[in-house]
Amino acid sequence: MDTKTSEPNLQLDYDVVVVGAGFAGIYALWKAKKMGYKVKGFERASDVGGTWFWNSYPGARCDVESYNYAYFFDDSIVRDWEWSDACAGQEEIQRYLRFVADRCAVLEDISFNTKIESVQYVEASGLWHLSYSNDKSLTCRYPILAIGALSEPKKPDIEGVADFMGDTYFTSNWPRDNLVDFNGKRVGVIGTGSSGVQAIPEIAKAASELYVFQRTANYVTPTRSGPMETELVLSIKKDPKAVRRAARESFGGHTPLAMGEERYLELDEEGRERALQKAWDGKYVPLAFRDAYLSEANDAISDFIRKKMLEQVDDPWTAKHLVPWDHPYGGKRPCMSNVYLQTYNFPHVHLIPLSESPIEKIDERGIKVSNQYIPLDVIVFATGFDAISGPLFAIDIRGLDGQSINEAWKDGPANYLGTMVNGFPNLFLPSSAMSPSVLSNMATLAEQQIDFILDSIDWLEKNGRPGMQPTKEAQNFWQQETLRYAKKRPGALTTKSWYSGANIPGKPRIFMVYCGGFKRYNETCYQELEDGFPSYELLTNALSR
């Protein structure tokens, strides 16, 4: 399709599509339904969950509090719901999440097992056609791709990954049905991020032998998991509506429950370490200090943290292979897990560091490394993501002039807010680069872009249905800004991670997460909407219906 001169007459079929059924999907659908607006939502999995669908390996979890991590929008959903465990599983996050979809009747506008494969403008009629499974095709005016930054898997970049003969399984795509044995088997897991630190424990339970390839350490705090507290969650249920307000008011998009009630530079040194043990034990120790953002304060959290790590494993080398010398706490995606560490204290369990002996190759029967060779009967990929605007590049998305997303961000991703790309008009993309996505509590995050998106589609609805894009200097500005807040968070710019894009070869660097703090973000966007979209442009060619 000419997506420039052809079809000036295309026919609309909705008004809103929203692609992915994970939090901000299932939200967007609810709340355009509500505004009275047609629409239709697409999810390339068998049920809603997005992320909490695919990633089910044994051991997946949340690492931020229920008590946090759940929609607010609706009070009776708050209140008629109950989680089992501070920290829940990724089960019951997906049961959670479909529990919400029937409540909101959104399941019935879903088309689940279906991938969509091109997202194209017309100008002739500024209306988006879209195409998916099976050669189908339709049309809307706003697009929302709510299809997450953590969506896209990476592929291994290991000579002989399809030499094995043995069973392999990705943990961002474990099997369905969970009938993964790994009983008496020889099992090597590469990857020691998230994934791999919350799978390990459980793969060790039944392996005879377990060997970890580890690319790089990362540090590992306890989490919250364990009995929800009854006067807590009474009071969350008792006003849902003033938490939600207050997670808009605060620099994650949740309220600490707990956080360091003295600063750091106010401290003596006996007073930090009393301040910092008391943190570990409250497990809140990345806030052990009122001014914890200071380089200096998370440098103490983040010694602190490598000590309590030594001290959990037995024997000194494993120990000090595990604990991460080469960047602050926060540099990269921290962990977290009350028995990951302690897992390598089993004699079945193997540390193999790809610093000091690198995988050369994988062979039919296992993996070769530089010093030695490991038989295995099964190898899990726990090697993340192409993270943030990978889940974007799978999908041919074509804007003004034909210029695809890949080539508007060769040099790396540019938008506005987060949500908008120049030369992409009425095309909303929550949970993209330079919002502040993984290092938020994404829940909050899903329900405040999805209003923001939502409520500047009903600006132009009530202001004659233009066309709208950000400005390219107000996205040079966005990308300055998203840099700016980069620089004050220890280890952001110094650390090689995919917060950059670090984890893809041949991917250009550029820090993707704007870390200006929740507050300031929603204000940012909402000051937009009152002003009347100053750093945006109107396109009038978009005006026919």
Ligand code: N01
Second form
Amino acid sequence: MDTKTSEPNLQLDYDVVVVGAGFAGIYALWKAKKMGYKVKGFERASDVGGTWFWNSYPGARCDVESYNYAYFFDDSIVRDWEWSDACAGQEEIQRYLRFVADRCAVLEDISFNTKIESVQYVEASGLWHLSYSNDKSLTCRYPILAIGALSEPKKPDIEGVADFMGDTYFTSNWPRDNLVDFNGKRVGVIGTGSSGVQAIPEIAKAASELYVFQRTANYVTPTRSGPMETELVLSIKKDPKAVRRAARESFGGHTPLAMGEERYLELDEEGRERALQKAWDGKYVPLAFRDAYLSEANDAISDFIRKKMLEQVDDPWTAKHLVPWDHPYGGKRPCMSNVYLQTYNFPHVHLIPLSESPIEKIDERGIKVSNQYIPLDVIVFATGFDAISGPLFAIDIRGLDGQSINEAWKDGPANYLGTMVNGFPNLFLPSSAMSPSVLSNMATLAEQQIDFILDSIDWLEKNGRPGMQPTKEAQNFWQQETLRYAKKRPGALTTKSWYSGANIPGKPRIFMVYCGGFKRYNETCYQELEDGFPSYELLTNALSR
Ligand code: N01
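What would the structure be for the form predicted together with this ligand, rather than the form predicted on its own?
To see the whole picture, the full complex is given below, headed by that same chain.
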């Protein structure tokens, strides 16, 4: 279809189309409907859940506390749901999302098992044209692509993957039947990020031999998983709105479990060690000091965690290789587990550090690393995602003049406030680049961004404006802001991480997460709204811009 000029009289099918039925998508459908818009949802999976649908590998669990990692827009939902664990597992979170979708009566609005293939702006009519299921399509004025930041698995980039004759699994797309049987098998796991760290101890319970292929070691601190504190639960249920307000006023989109009361710079060596040990015992070691954001404080935290990690592994060679010496704490996404490091104390679990013995290739029967050949029955890829921009690139998205999002972002993501892109009027992108996204509580972010997006749509409708897009100047400013705060975050610009696209060969290296804090982000969004969107171009009619 000619996106530029054709179809001036395109029929409007829906006001709002929401793609994706995870945290953001479910809330968007409910809220848009409640505001009186005609809505439609699409989900490529067979059920709601998003991330929590696909990543059903053994051991999958959230390491943000459940009482924070939840919706707060409806008091009765908060009061009627009981979490069984302070950090709920995948199955429970997916069940929770189904419960919410059901309660909000949005299931009937969603077409499941339906992948949106293209999203194209039709300038002549000022509408978006979405196509799916090969030959079906519809139009809307406001597409909301709630497709998540970690939903496009990284494609295997190891020679010979397709030759392997044994079973292969991806943590990011685990079989729904749960019939994966590792019993008595020789298993290889590639990848030691959050998914690998959670799956490895579970796989080790059944496998006869387990080989872990580790390219980069990660920080691993104790998980906060365990029983919910009754008093905390009662206080949350008493006033959910207060929790919601507090989360938006916080730095990370949630209330931290605890935080050190003293400042690193004001303590002597002994005081620092005491504060670190207290924080370790209380499971808040990243926030051991009030000024933990300082690089000196972060260095002390990193060293302390390294020391604690070394203590948990019996074999000194394995211990040394499991510890991240190459980057500071927080440079990559840290992991949490009480059992991961100890797993290497079992005689059948072997660490293969790829820094010393890189993978040469995979063949029919196993993996060849530089100094040995390892025969395997099963390979598990815990190799992560083409994060943040990858999910958008997997859809053919075209804006003004038929420009694709891939072209617009060929040098890295450019947007304003993480939600809108110049050249793509009325297209909304929650949980995308340059929002607090993965460095905040994604559940809080989902509610905040959908509120802001729908309030913006409502503003357009009430002011008789057919559309908006951020100016290029606003985008440049936001890129600079994102960079300015990234510079302050220890390790952000010096560590190879998926935060900056370094895990995908050829991807531009841009730090893609806004780390100025949730409060500042929320305030900046709502200041725009209050001031009538000064950083945006407001369309006067469908054709003018
Ligand atoms: O993915 P990752 P993930 N050869 O990219 C390695 C969230 N999450 O699925 O670090 C060899 O972190 C790669 O090595 P390197 C969370 O935000 C949350 O584990 O690139 N190795 C790395 O070790 C998390 O950060 C939760 O050198 C290769 C691993 O594979 C995000 O999802 C649970 C390789 C990928 O780690 C992604 O986590 C799970 C290759 N060719 C996930 N390619 C919780 O809330 C990649 N690797 C607990």
